[in-house]
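Only one chain is given next, in structure tokens, and it is the form predicted alone.
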Amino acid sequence: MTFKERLDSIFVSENEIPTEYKFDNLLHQTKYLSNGEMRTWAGAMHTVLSPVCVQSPDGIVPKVIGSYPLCTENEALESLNAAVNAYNNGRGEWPTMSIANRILCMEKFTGKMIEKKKEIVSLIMWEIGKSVADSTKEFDRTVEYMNATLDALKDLDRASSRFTIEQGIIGQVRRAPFGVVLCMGPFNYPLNETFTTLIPAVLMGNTILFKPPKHGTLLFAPLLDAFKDCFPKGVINTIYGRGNTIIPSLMKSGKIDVLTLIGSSRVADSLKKMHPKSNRLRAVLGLDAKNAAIVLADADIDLSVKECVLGSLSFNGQRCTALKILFVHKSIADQFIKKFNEEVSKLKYGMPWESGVALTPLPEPNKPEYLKTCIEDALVNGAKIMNENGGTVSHSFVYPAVLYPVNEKMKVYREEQFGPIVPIVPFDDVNTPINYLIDSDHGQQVSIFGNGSKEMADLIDPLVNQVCRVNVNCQCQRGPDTFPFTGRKDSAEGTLSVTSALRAFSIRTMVATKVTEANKTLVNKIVEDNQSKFLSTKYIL
């Protein structure tokens, strides 16, 4: 049996999937969340193709998972006009209403979304083709997020309870919404990197229009009620439809004050242009990267090696995060290379349902195709495949290819492949990996990996000023989710992380008066008798 039909191999037909990751029941989601209503939608639907094939009689095909709607821009725009009136220009139910109780209203829905945590794995599973263990611990990173970014709510408003004093002015100072939030988050973390930003701009008090990523859209449906059940109306509406058919009209509208969007510098450009008051709207962005490793020449290899393939190769290479150009010193590289592709060699691939697989189909349709042209260019310039069966394709599935040495001239030198490529290049000279993070238009984060502290410190202190986290012998991530995690140049605005990600989607604002008697006796009052939501020593606890 060759490779390719050994891949083939890997799809297995209906009848031979497990009992308990079977998805018989289709889910053809007809409804969408809207102004507090569970409106039902009777036109054209997007038919979901899962990345895992199925074997049937006509040979290998994606498996037909379910359909969500396909609105247009006028039911995008009633949802838009549905937070609009729900924020009211901040005098809404939501903006003016207390900490404590929009935290009781997170919780209600916390505890209702752990009760779907079976069907939301089961959908990640079956629409991105993220392993069921990867899936469960995305769903269960997501609740973990959710509870700190409450923990850190509370923290938040604590110190925000007191009054100052100063040069005979009374204040106090706490954090106010911006408005309508657009979010939209990315096919890769569906769930988590949504809810990393969705969760805390409804937690400061904004309304929220949620578009879910094109792949990883019906995971959401078992969540509507629950929003519907656990906010007020027109605090989170979904739309649902071809991004380029009804983001424009939402953008043009000027009603959206935040763009939040995981996903491509260029669509992000694209849509900051089209509202018409640049200046007032604000965005909170976690774009493209094209983080680097550098491997100097004193490195533990056994380390490195390890480190390298978990942080190119985790969920196929299809994270913002992911090591995606390894920089491996000249004198090491054929010892490098060699034990990497060992390593490699060991990862399991297969279906997502298997134990311990670690390769799985990938969910984008064009993805091998594309995939398959950047190992060609590669090839073409003066790179060799140096792993066996290296990037051979069978349907949605890509075998990772280890690609040297390579250079400049190779698409995949520059472009994000997002997908299972490692491309390494050669170096004596530790500049050349210093000057390719300059020159790059990204600036996420970097591994360095090296044992002597002088020529470590040396590659330190010029690449803080370049990407915004620094990994010293281990691989590149996000976590834990109390660090900042942002980036420099096209690769972010903002900063996401349990605490940032709440000022990011509000702003210090202060209720100010003069030290008189009257004034004093004044704010007593409104604060004694909890006369207003805001001016308040309430403490949370």
Second form
Amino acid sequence: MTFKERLDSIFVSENEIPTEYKFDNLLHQTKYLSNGEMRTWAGAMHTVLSPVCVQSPDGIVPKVIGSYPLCTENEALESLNAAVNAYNNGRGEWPTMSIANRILCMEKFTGKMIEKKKEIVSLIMWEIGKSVADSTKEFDRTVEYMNATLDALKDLDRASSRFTIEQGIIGQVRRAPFGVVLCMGPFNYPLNETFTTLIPAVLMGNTILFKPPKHGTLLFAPLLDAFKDCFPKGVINTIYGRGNTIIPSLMKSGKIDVLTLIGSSRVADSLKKMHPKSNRLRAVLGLDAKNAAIVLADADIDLSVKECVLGSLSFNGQRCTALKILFVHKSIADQFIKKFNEEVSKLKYGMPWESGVALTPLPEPNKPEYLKTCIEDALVNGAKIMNENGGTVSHSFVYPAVLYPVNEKMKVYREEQFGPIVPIVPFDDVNTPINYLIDSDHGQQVSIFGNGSKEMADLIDPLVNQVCRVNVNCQCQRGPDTFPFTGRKDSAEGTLSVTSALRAFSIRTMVATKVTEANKTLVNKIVEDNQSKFLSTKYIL
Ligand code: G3H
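Target state, the form predicted together with glyceraldehyde-3-phosphate; input state, the form predicted alone:
Next comes the full complex, this chain leading.
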């Protein structure tokens, strides 16, 4: 059997799918949530094809798992108006609700979401081909993030439940919402990364327009009723359809106060420019990245290989934090590549429900073709595929290709491949990778591997001013979620983490007055009689 035939054979027929993971009832989602109602869409639909293909009489074909609405800008604008009305210039029920009550709504939502775990995990797996273990991890990590956010918000509220007196002025400072947030998440962490923006945004009192990612849409269907039941009408509205059809009119309306997008810098750039009031628009963005690893001559090769394999190939390299280029010192490059290939050959490939599977089919239909052009371009410009079977494609599955020696003429040198290609660049002088990062449009993270304290310190100091996280002897990653997650240049705007996200979606606002007897009496009266939700010393216990 050729390797290509072996890859073809990872796709099984419908009746060979284990009962536990079967997807027999197609999910045709015709409803969307707008202004507190589940509205039925009777127009055009998008057919959802899973990256998981099946053997059929017509050969190996993508499995159809359902469909979702392709609404028009009319429905998007209706949802926008619902969010604008629910915010009501900051006078709506939600933006004026006490933090304690908003927390109760979110706790209720989290409970309902947990009830849907099995369904959502299965949809993540089928929609984007993520292994069942990683899909489960994504769900659990999201629930943990939500609970941690609730705790952080309680702390924030407690810290704000007091007055400060300075220079004869008495003031109370709290964080208040911005208004309407347009929220769009990515396909690779469709639940987690969407909720790391949506949840803090809504908790801070904003109202939401939420467009699920193109791949990774159906998994939100089980949550729509929970959104409807747990929050006042118009606070969370979903919009479905092609981004380029429905999003421009939302931005051009000037009614979006915050754009939060985990996606490409090109899209973020063009959307921001559509907004007529650039100073009104806030942006919280997680964008492109091309994180590099720098492996010095004295690095522990086994450790570096292990971390670089994880860093470059977890979820087939489809992480914004993935290592997308490796700079390896010439003196150890041969040894490094030999061990790297050995480790890659041990990675189990197959269907996402298989236990221990590491490499799975890719959800973007054009990705295999794109990766093929990257590999061909690298070969034309002098690289070789170093690992056995590297770059072999079967339908939606691409076996990892380790490319070496990579140089600046190749697409993979600068482009974010977001897939299973590992470009390796040899270097003599450590200024080569440093200059690569200086010249890069990206600035998220870097991993450095080595043992000499002086050499490592000499790398850390210039690199902390190029990226936002220098990982020492380990791969790049977002977590722990309490750490700041951000980037420079085209990689991000704003900072996310459990506490930072609450700040990103709110603004400090205060009530202040001169300390006079009359003002003291007035403020005391408001507080004692619970007349204001803002001016209050109530403490969440
Ligand atoms: O795609 C970007 C994710 O935020 C990466 O998260 O580093 O935990 O995989 P991770």
